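This document starts with one chain, in the form predicted on its own, laid out as structure tokens.
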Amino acid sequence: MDLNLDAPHSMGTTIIGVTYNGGVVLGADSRTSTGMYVANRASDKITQLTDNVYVCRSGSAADSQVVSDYVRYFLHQHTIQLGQPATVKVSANLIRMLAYNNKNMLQTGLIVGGWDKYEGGKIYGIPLGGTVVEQPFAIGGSGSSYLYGFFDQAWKEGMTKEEAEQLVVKAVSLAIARDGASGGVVRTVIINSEGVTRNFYPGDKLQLWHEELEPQNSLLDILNAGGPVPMAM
């Protein structure tokens, strides 16, 4: 079999930013794939930049993780020099800056969020090219493209921190129902004025839609077990 390892690979994930009445929620799957090939089954897509902001990445794992360090060293110096900690705007900016400058070789998308006392919690989307907007709640990744309808019927202005976050977890699901390049577990991160929430969902523990398999042990289970029953002509 002819393997070209330089032809580019399809790289897939979900990951969801949503405000709420009070602060912000960030959800994401872990599977991180290789063309066909899942390389990481339980990664984590949501990286701290400062104490009060996150960034869920999607797209090349590479260029999503440099990009988040050279943020992350940046936001540092800039909290020593004016001595607070930095805005979720700025935050943005600065991925803003760079994907833009970079955007001929960076292959990314990217989803800021966090609190501040200045403006509460923010939302930013910075898709490939590296326009930066604010939105009351974005999605990315290869599983966006499953949920652009759900989430117009199912985001309303001023949901409780549990609504928000039971919509998120609800909006991956569906995602890795459908979509073959996400899965694993969702992570979710909650950011408010009290701090910030991790929370973990396993996938065996995620509600099944439409003629999703129950997870097994075993691929004999799965054989055994029999795929959804033909409908009758």
Given for the second form:
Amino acid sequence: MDLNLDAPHSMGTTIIGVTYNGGVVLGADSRTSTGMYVANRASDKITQLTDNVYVCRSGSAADSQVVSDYVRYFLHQHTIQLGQPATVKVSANLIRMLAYNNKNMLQTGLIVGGWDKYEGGKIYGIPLGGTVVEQPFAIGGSGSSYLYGFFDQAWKEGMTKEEAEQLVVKAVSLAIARDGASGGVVRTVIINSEGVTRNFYPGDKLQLWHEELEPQNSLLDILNAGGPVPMAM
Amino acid sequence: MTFTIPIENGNGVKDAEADSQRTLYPYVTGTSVVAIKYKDGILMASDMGGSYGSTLRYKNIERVKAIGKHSLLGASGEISDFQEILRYLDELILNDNMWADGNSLGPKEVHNYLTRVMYNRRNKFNPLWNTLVLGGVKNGEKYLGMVSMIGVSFEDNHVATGFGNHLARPILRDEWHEDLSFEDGVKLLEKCMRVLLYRDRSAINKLQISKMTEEGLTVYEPYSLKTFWEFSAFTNPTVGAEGSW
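Compare with the form predicted on its own: the form predicted together with its partner chain:
First the chain shown before, then all remaining chains and molecules of the complex.
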């Protein structure tokens, strides 16, 4: 089994953005892989662009980092010129500009989410190629393949902040269960008129899914707890 | 005389000029657009899907847009390139309005502009990966035309893109006639869209029909078509020949 430590750093990733009644919730896993090796098991894929706009990054780690760095720089200048916070739409359009004009070289899918006073909470999906799609919710990254059915069933309009965050955490957790390229912790960022809240859900605090067992310190603890007699041939 | 030594890196030798922008392959794509001339103008239909390879990823994409006062533009192919074309046309219409001379670009002019853009991009081996349908009415004259990503351009009474070429156009050739009423026009388009729904893997059941007449543009609400599956041959296909399909 070849580890291929020279493979480009890619964020297998599961990223999600969801609007709710009053703002948006962004969520992501935390695994960055180099081929089969996990280069960073606690990455932060939800990156700040402005006080009120964040972006979820997927695909090539380098490409997504450099794109978000450029857009943060542009938005900083734009905010100074404009004299007020940049809108989510403008942020999305700047990302689109870089993504579309460099489509042959970039390999990154992004989800832009934020809150502004004109449109409230908004989510924009920007897949490979540089298409911009405004959506009530967006999913991306390799782990998202496992979530299309889940969201078709579980998404509803007009959720509360708590419902939206629970949905995001559950979804990322389900994707991590099935996607080898996603893993680690679930990070969420909630953005609304009041500001920004970052949350952190470590792997062991998440719900267990099919064929997953309660984590233990050691077999010895299981044995010492008594309980059912262990199997013997 | 310069002597350049090619430098071997992991990606092989790279020529600085060769990596200019070239759309090599599409990512998010729209499927067929079907359009016809009818008594009062143009009817254009497309579904609202944006596919990502074989995944039906986006289900709310408008692939038919109004251009100026007189034209409708429908697109299949790469959505990001379609969005870019809309930006070009925005600028075209804006500049046209700025003349404030009482004149406005009609469908014939817009079609010609698009043909030039698409053909010139093709010549530079950097196509906009779309097939465009341009229809409209100006001064009572109906116009319907098409431009492909390689710059092939023509007008006709009925056009279709993508799968629609193979599935919709035969129906249109048979059943289209001059001066179709609005109802007959819509029914004809729906017949085509239903067949596409049955037989095109990238079609979704959510379509939008747009109408352009001398009076103006109407974009109807997205809706779904009923489909029929209850043929006896469907309900029990292997009866009498177990093991067949």
